[in-house]
Every structure is written in structure tokens, then in C-alpha cells.
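Presented as C-alpha cells, the chain that follows is alone, the form predicted alone.
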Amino acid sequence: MKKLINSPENVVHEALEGMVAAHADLIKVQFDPTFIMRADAPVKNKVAIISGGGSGHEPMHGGFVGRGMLDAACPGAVFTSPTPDQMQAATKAVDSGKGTLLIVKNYTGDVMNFELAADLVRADGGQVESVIIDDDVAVKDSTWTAGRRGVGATILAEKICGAAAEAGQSLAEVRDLCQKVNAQGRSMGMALTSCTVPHVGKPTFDLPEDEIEFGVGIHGEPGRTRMKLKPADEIVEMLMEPIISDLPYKSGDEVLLFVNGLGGTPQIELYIIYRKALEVAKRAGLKVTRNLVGSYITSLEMAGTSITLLKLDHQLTPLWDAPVLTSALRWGL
């Protein structure tokens, strides 16, 4: 194992120390229990939005804490769900009295711990709603989930709901919006390589040099199939077909096309993926009016990509365009 770390036990703590040192104008970090919060939280008269999950997927979720997106994020150990006391403490720190929305990726540990946290917050008299994101069309059930996994639509929901909360929408309105994003988003990914969790010290799975894992999860969970390496255009065709066919898109629909790198994929390759994905979308009669290309949901150093399509409309597009200021996303300011 070759990694730029000091010890596996201190990876998350030291990374958070570096993150807050680099972005002290945007965030604060609390330890024991650990969470990242907006530097100006709690923000008056605004629904608070919290997400979280295992570390190793950076910049998700901590990189999306800031104006127009998340109020707080709870990082667990690498590929390990955060604990209920982290979410409870984060909620208490950022709730301004208008309630809190929890955006939860559909992984068994995340769902269970966020539900426990919501119960604790309600027991203290707080208002809290949660929405589970399950946009991955690759498999119905996987190693870590009952039902579909939550992947690319998570970030799109955090951005769109963050803008709605910043605009003063109510907890019920922001919750409904999050459910809409989840319902209108679909994703699928593939891996060229495995990754190595620091405290494990060996690759999560074995993948021969000439093979790819098609439909892989962000923790290295098995996908639909393993196959020989193909040219990028063929891989994109195979990723786009189940995405488009799963959601009843129709010709003329406006969509956001999100091409994501899994950590070890250079930007030059992501643009090759985007080029072909755009062509496939146009061939299906879809109008790509917004896009995002980059490594935003990673799996440590895994090489690979995921593609997400979100059906847009007059409600979602302005919220996507609204200003955002986080360490990983910023525009419109």
C-alpha cells in the first residue's frame, strides 16, 4: 500500500484538520463527535440541510458545506457510516428553528444511523425530515443495501435543496423537492481498478488488468457484470442505455448531465466520457441544458466513472443555477 498518510487510524482526523485550515472562511469542524458545519451556522430563518457518510468519497460530503448547499456534514471512518450522535450534534449546531432535512444515501448503515438520529432530534423537540437517495440503476440490491444505492443524485439534491433552503422555503417544501430530485435522477458507474482502504491495506477487490467492473458501487461493491476492457465510447453507450431506459424520459426533455470521476480518473478522460454521453443523450432526443464534469463522488483512488442524468424543469433549473459557495462547488457569486 502506497498512500500519503501518517497512520491509518488518523487519516480522517488529520484530513479534517487540513480541510478547516484551508477553508476557515467557509467551514468549522467539531470533533468528538465529529462534524463539519458552515462557518456562519446557524443561519437565521433557514431550513438546515445535513448529509453525511463514510469518508473516502471526498469532496462528498464535507466539500459541499457552505452557502447554497449543506449546513453540516457528518463524516464516518473510511467507507463506514457516521454515528447517530454525530448527526444529532450537527443538527443541534445548525438548526435555526425552521427544522432540518437529512439527505441520506441508501446504504444500510447510513439509513439506520440517520433514522436513529432523527428519532433523537424529535425526542428533543426538533423538527426533522429525511429523504433517502436511491438513484443507482445498476443493481436492485447490493452488498451494502436493500434496494438501489444512492450515488450521483445525492450531490444534485444537496445543491438544489440547498438553494431552496437559502431562498427561505419551508421544511416540507425542501423535503418534497429532494424527493423530486431523487425521482427524476438516475445513475450508473463502472470501475477500471479497485481501491485500498487505509486500515485494510489491500485492494477492496481483485480486478485483472484487462477487465472492468460494470455497475460498480462507490465502496467497490460488485456491479452487474465483469467484462473485458472496451473503448470509452462503448462503455458510455453501455452506461447510458440503462439510465435512459429506466426513467421514462421523452424526446424534448431538458436534463442535467453529470459525469463523475471515482478518484483515479484524470479530467481528460472524463471529458472523453462527457463527449460521448452528450451524443447519446441527443440521439435519445434529450436536451442537455446543464452539466457537471469532475471528481465529486470518489472512491479513494479508484479509476472509473459514473454518469448521472437529472430531468430538469422550470422549478429545478433556477435552483441549480442559484449561487453556491463551498470548497468544492462555487458559482453565481
Second form
Protein chains: 2
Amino acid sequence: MKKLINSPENVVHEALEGMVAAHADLIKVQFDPTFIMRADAPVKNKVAIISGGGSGHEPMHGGFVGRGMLDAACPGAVFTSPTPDQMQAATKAVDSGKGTLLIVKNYTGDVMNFELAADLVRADGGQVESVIIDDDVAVKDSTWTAGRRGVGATILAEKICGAAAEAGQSLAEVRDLCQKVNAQGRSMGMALTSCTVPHVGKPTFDLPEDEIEFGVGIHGEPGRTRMKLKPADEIVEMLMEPIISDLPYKSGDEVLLFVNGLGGTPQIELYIIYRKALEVAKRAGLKVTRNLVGSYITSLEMAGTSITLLKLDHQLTPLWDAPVLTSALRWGL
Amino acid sequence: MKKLINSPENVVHEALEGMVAAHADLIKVQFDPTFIMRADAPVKNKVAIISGGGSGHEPMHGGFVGRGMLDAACPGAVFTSPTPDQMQAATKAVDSGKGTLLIVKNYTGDVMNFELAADLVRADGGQVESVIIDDDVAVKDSTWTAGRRGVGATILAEKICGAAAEAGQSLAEVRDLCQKVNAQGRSMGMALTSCTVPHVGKPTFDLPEDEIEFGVGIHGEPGRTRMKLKPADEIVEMLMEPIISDLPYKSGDEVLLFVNGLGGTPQIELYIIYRKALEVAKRAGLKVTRNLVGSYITSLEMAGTSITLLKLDHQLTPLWDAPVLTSALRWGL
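Show the same protein again, this time as the form predicted in complex with another copy of the chain rather than the form predicted alone.
Full complex below, order starting with the chain above.
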């Protein structure tokens, strides 16, 4: 295993130390229980938004903590759910009294631990709501997941709900908005290579040199099928078809097209993917009015991509455009 | 070779099509000769800044085209210098009459082709200055380079000179500033893995599973030595020592610390590198007042890192902080 680390057990702790040192203007980090929070939290008269999950998907979620997005993020060990005490402590630190929304990706450990955390917060008199993101159309059930997995729509929900919270919306409003983003978002991904979890020390899965994993999960969970490597354009067609037909999106819909790199895929390839995805979207009558291209939800050094479509409207578009100031996404500030 | 491409010969063209489709608010792309330019160029009464080089290092340079940074970028084939007609056409497109600065990384092909372009522009009556960046302390001469290679300081120069040009400085002032950034910046990198150039189809170099290339170039050029993989902290010590001692930086100096990923290195590892690099800088008495952490100068999917230190002062710091709006770097706008 070749990694720029000191020891597998210190990866997350040391990375967080480096992260807060680099971005002290934006974030603070607490350890034991561990969470990243906005430097200026709690923000008065604002619903707090917290997400979290296993580490190894950076910049998700810690890179999205800041003005206009998340108030806190709870990182677990690599590819391992954070524990309820992390979310409980984070909620206590960032809730200004207007309540907290937990945005949870649909993996069994995350769902259970966020639910336990919500119970603890409520028992303490806190107001908390949870929304589970399950936008991955690849498979129905999967390793670690009942139902669909939560992937790309998660960060779109974090951005959009963050803007709504910043604008003063209530907890119920921000929760409903998060459910709407999840309902209107669909994703699918594929991998060219596996990744290696530091404390495991060997690749999560084996993939022959001429094969790809189609519909892969962000922890390397199996997808729909293995197949021979194909040209990028064919891969994009195969990713877009189930995304577009699942919602279903309708001709004339305005959409956000998010092309994500899984970590080891060069930017130049992501633009090749974006080019074709845009063409397929147009052919389906969709109007791509917003986009995001980059490695935002990663699986360590995995090579591959995922595509997310989100149906936009007069409510969602201005919230997407609203200013955001985090280490991984920033505009308008 | 596993890549998300259609064919090696179309990689750059298709990526540029995707890039301009994604960022039409910021950039325009011209083909044959090929360059990326600011959507609003030429910008009146402003020195134009152009850079370029082989593709495969994204987001450098195309990702830095926009307000407050580059007016144009000329991409060659992967790891291959752009041709003089590209820089000539780009200069014609973006020069508002106040002259053009060419920022050139020190590789033999780039230096020759940018120089030829400068001659062509001058023959046409244009005002043009060139600055060659050679900040890599790893080796004296290298494959494709006489003298030191140009690496991390390049984008710092692009940002800082871009801000100065935006503020109305003259061509001579912006040129001098670029030379100063180069004089005050030092870099060094290392690789855990090779990368594969699409039209070559096999890894640029072979590296045993337990070895690293110390002092690697951004095209996979040999560095100082090969050695066994070490813990990240030891690698950082070994990268920082020649950087700090070369200038030499002095105790009390304010510096910008730039930790760069070469493409295949997860963000979590870059923060582990940053954490230690900051510690080493502090131990040397340096005051890290600005930083940049991310994959900004890449070598396709190569795993590895480079560290750049830039000595700051009352002139450089405000220019670094000035607003920038490009697809890869944006703040304050």
C-alpha cells in the first residue's frame, strides 16, 4: 500500500489537524468526540445543518463547512460511520436554538448512528430533523445499504439547504427542501480501479485491467455489472439513461448537471465526461442551466466518475446560486 | 491503459469542448490554433497575461483563465509544448494595447515556442515580455530542461501578476513582479506512482511497489533519487529541507505554503502533508500567513505531492488576496 500517511490509525486525526491549520478562517475542529464546525458557529437565528459519514470521501463533508452550507461535519474513520456522540456534540456546538437538520446518506451505519444522535438531542430538549439521501439509481440494495445509496445529491442538498438556512428559513422549511432535492436528484457512478482503505492495506476489490465496475458505490460496493472498458462516450450514455428515465425527467426540465470525479480521475477526463453528458441531456430535451465539474465526493484514490442530475426550479436555482464560502466550494463571497 | 477517454488523439479537443460548455460564463475556447481566453477579453487598459504548456496538468493553466488571473492559456497535446501560432493567436485576441506578459515554465520546448511566439508578436508591432519560471530545486538539469524546472511557483505567479494587471500596473511592472515571485519561490515534489500519457499507452516510468521517486518532475522526469516508501512526515522533512535552505528563507520571513497534489493523491493525504510542512516551516522560524492546499498542478493520475514556499511581503500579500474568478481558483467575487 502506497500512501502519503504516517500510520493508518492516525490518518483522520492528522488530516483534520492539517485541515484546520489551513482553513482556520473558516472552520474549527473538535476532537473526542470529533467534528468540524464553522468558525463562527453557532450562528444566531439560523437553522443549523450537520452532515457526516466515513472519511475518505473528501472534500465531502468537511470541505463544505462554512457560510452558506454546513454548520458542522462529523467524520468517521475511513469508510466508517461516525458515532452518535459526534453528532450529538456537534449539534450542541452549532444549534443556535432554531433547530438542526441532519443530512444523512443512506448507509445502514450512518442511518442508525444519526438516528441515535437525533434521539439523544431530542431527549436533551433539542429540535432536530433528519433527511436521508438515497439518489443512487444503480442498485436497490447493496453492501451496507437497504434501498438506494446516497451519493452526489448529498452535496447539492447541503448547498441548497445551507443557502435556505442562511436566508432564515425554518427547520421544517429546510427539511422539506432537503427532501425535495433528494426527490428531484438522481445519480449513478462507475469505477476504473479500486481504492485501498488505509487500515485494510489492500484494494477493496479486484478489477481486471480491461474491466470496469458499472454502478459502483462510493466505498467500492458492487454495482450493476462488470463489463469491458468502453470509450467514455458509451460509458456516459450508459450512466445517463437510468438517471434520466428513473425520475423521470421530462423534456423542458431545467437541470443541474454534476460530473464528479471519484478521486483518481484527472480533470481532463471529467470534462470529456461533461461534454458527452451535456449532449445526452440536451438530446433528452433537458436544459442544463447549472453545473458542477470536479472531484467533490471521492472514494480515496479510486479512478472513476459519477453523474448527478438535479431538476431545478424557481425555488432551487437561486438557492444554488446563493453565496457560499467553504474550503471546497466558494462563490459570491 | 484505463482512462475515461474516447481516443488518445481527441483527449485535449474534447476536454476543451467540455470545459467551455461548463464555464461559458468565464471562458471562450478557440480551436486551430487552440487557446482558452477570458470571455470578456480583451480587457481594456489592462496588461494581458498568457501562459500555457502541455495538457495533462489541469487545472493548470486553463483553469486559471478569468478575472484576476490569466487572460489566455495555450494547451499543447498531453505533456507537449503548445506551438508558437497558439500563443501568437492568443496574444492577438487578448492584448488590449497595453502589452502582454508570457509566463513560461522552464522546459526546453515551452521556452523555445514561447520565444518564437514573442518574436512573431513583436514583428507585428505588439509589446510582449516573457518570464521563465524555474522554481524546482530538485535537480539542476533534467529531461527536457536546461536548468531548473518550472513547477508550483507558476500558478502563484499567475495569480499575483493577474491581480497586478487587474489593478492597472504596466507591462514592465507586471514582468518585474513575475520575476520577483519566481526569485522568491521554491518547490520540490515526489511521486508514489507513475502516470500514463494517453497517446503512449503505458506508464511513463516504472516504480516498484515499495519505492518512491524523490524530486520527480511533473512529466515524470527523474528526480534526485529513488528510495523506499517512508512515512509522510519523513517525506515532508526531506522535501522542505532543500526548499528552505535554497533561497535561503530566513527566520521571521512571511511565506505562502502551497501543498499540491499531483492528481491521484486524496485530499486527506494532502492535509497530512500540510500539517507536517507547517510544523517544519514554523521550526525554521517561518511565518505561514497564506496557504493553498489542493491538486492544482497535476501530472494526470500520478500519486504524489509537491510543496512550494513563496516568500511574501507587503507587495505580494495583497495581490495574493485580491479577488479572482476562474474555474479553479475563486475568491472575493
